[in-house]
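Just the one chain here, the form predicted alone, laid out as structure tokens.
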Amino acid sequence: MATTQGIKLMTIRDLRIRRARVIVRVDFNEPISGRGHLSDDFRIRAAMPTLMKLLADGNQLVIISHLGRPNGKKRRTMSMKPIARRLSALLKRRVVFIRDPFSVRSRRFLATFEEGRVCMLENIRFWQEEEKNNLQFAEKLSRFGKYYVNDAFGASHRAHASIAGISRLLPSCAGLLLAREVRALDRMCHHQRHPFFVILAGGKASGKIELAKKFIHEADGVLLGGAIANSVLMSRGFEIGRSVAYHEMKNMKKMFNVSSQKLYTPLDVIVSPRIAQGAGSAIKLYSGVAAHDYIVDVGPATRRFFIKMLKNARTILWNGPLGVVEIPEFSAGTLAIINALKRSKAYKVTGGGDTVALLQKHRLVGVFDHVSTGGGAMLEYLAGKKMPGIEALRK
């Protein structure tokens, strides 16, 4: 069993399901081109023990996943068909893709039993439904299996019907993958090693502040890029240019303590005209920020002094670039930083999509114990929210 915040939660190895229609949530809401192009599969890899598992012992599978924000309407370039090719080729089996689940033919179709036969619903948010968590719709959903499994980490932070209607009208369990993300998280909230740091950055402040504030008072230090940095350095009444930050967020100061010794900004940072390719740069200060420049990288002397912190740490948690690491060039830092951390021998957890697309572009996978496919759902569970996809496993 895994643990989540103190409480046992079953996954598939405790339930043992054998000969079965059941039903997969999985959380397979990777980057498609309009062509139906994906140009990664990280989340799907992540899914395949659960699959395997449950194939191997057997049972007939339903797989349900959203794609994109499509609002409740049919949108083509959202379609999970590019998806359910892909799924094909790494379980190499037919997927057999359901356009309307609903319909007379598919109902009757997903009720017989065929041993290792694996369906695939279509963008289960084409239906207004699974986002109001309709319980009728869940009912609708619970038709086509016997048993619910969970995988999807990476949305069981949101209550639809899916995620947390579903779970409460067949037996559930947990996959394989969402107990190992829930052991990995909880590691970090409540078994850290000390020296214990945590990094936060990227281009979103929102979600990191709640960690910063938490994680000042559990952590040896927290270092800060991207827009939380830019942030909290305008708090104490630095230039940050143009920058991404929150401007809102100026009373930033009564969040939380923006001056305590634990938390740590750059030291110097790099800055750009514009945030483009072949713009230029310079290296400056941070607090000789000019107001037209845009920061987009930490500087030299910001990598050495976080690599030197970092050095003998024994947990590290990353969530975020320190950079514009869309562009090559803005992207030195952080993988300056991660390299670094190949040597270290800290129990190392990281998230959220852009972090994790540059491991990917840079094969720099392996030098984190785990990666969470979660970012907004990692950043909920590591600041101690309940998390809805979660809490109805545990009932």
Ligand code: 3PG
Given for the second form:
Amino acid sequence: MATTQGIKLMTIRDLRIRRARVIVRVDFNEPISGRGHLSDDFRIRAAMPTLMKLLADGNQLVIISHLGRPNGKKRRTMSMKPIARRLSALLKRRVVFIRDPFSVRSRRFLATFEEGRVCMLENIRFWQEEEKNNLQFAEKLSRFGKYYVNDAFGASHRAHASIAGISRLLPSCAGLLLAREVRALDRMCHHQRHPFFVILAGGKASGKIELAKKFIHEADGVLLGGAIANSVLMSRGFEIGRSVAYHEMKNMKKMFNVSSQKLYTPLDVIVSPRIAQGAGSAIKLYSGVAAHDYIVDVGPATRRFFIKMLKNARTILWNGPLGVVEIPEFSAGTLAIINALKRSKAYKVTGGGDTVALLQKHRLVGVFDHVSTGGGAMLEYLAGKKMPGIEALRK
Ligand code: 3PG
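Switch from the form predicted alone to the form predicted in complex with the ligand and give that structure.
Up next: the whole complex, starting with the chain shown before.
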């Protein structure tokens, strides 16, 4: 049993599902190129314990996921087929890909499905009823199994038919990944050991403002980088050049206390005339950015300062890289701090697509105690918002 926001959450271990047909909702929204090449499988691997356990208990699995945002239309580039192929390689067993789950042929096939078999349905967002949380659609989906397991933490902030609607129609519970996510994030929200530091950065500022506001009160320090740092510097009256920031909200002061003593913005920054590999860069003080500059990373003094601050931390929550890490030249600040965290004894949690990609590329996933598969979902959960996919399991 996992506990989320003070609520007990039943998992597959509690429900003891055996020799049954089980619908498993996962979030295999992985990056795929137009040619069907899968460049990451972090989320697929993260769901493996649930799938393996259900298979070991003699169940048949009907796996459902979304991929991208096809807006209710069938798009070849967003097919689940490459994902089914990768899943098959990881499970070391055949995964039958079901292109049209609602055809008579597919329904007949699923009715004769045997123990230990696995199938994966086509991208569930190809049907517009999914995002509308249409009840009839949820009912149609529920006929594919006797039980429903939600292991899609990354999509549980969406009130969609295969996430929220369906779990009201079948005996339902959480998968092991979902349970692990809520355990780790709950520790950040309710059981932090101090000193507790939060790092908020990345290319988008909007979702992080609420978290900055919250953690200024709960943490011992909130360290900022990326778009949110630029936005705070801008609202304090400093030039940020052409850097990414939350421009819609010029007056951030109205949203939260940007002068809080617990809020740490970069002391120095790396600037570049272009966001491109080989564009060249310079170190500048936060107050010395020119109108034509892009802030692309934190500077060396900031790195040293942040590393020193985090040295004695007992809990660290990190969301979003400190620089434009897609470009290797601008990832030095983020990497220097992650490498310094290798020696830290703090309980460390991170997440978000860009951070996960960077950690994987540099084989640094193991530095953290938990790497969340959620992007937006992680931010919403930490902000204390109710998640429809989790709420639906609280029956
Ligand atoms: C994600 O990648 O954050 C999840 O899969 C949710 O995707 P969405 O933002 O398109 O709902």
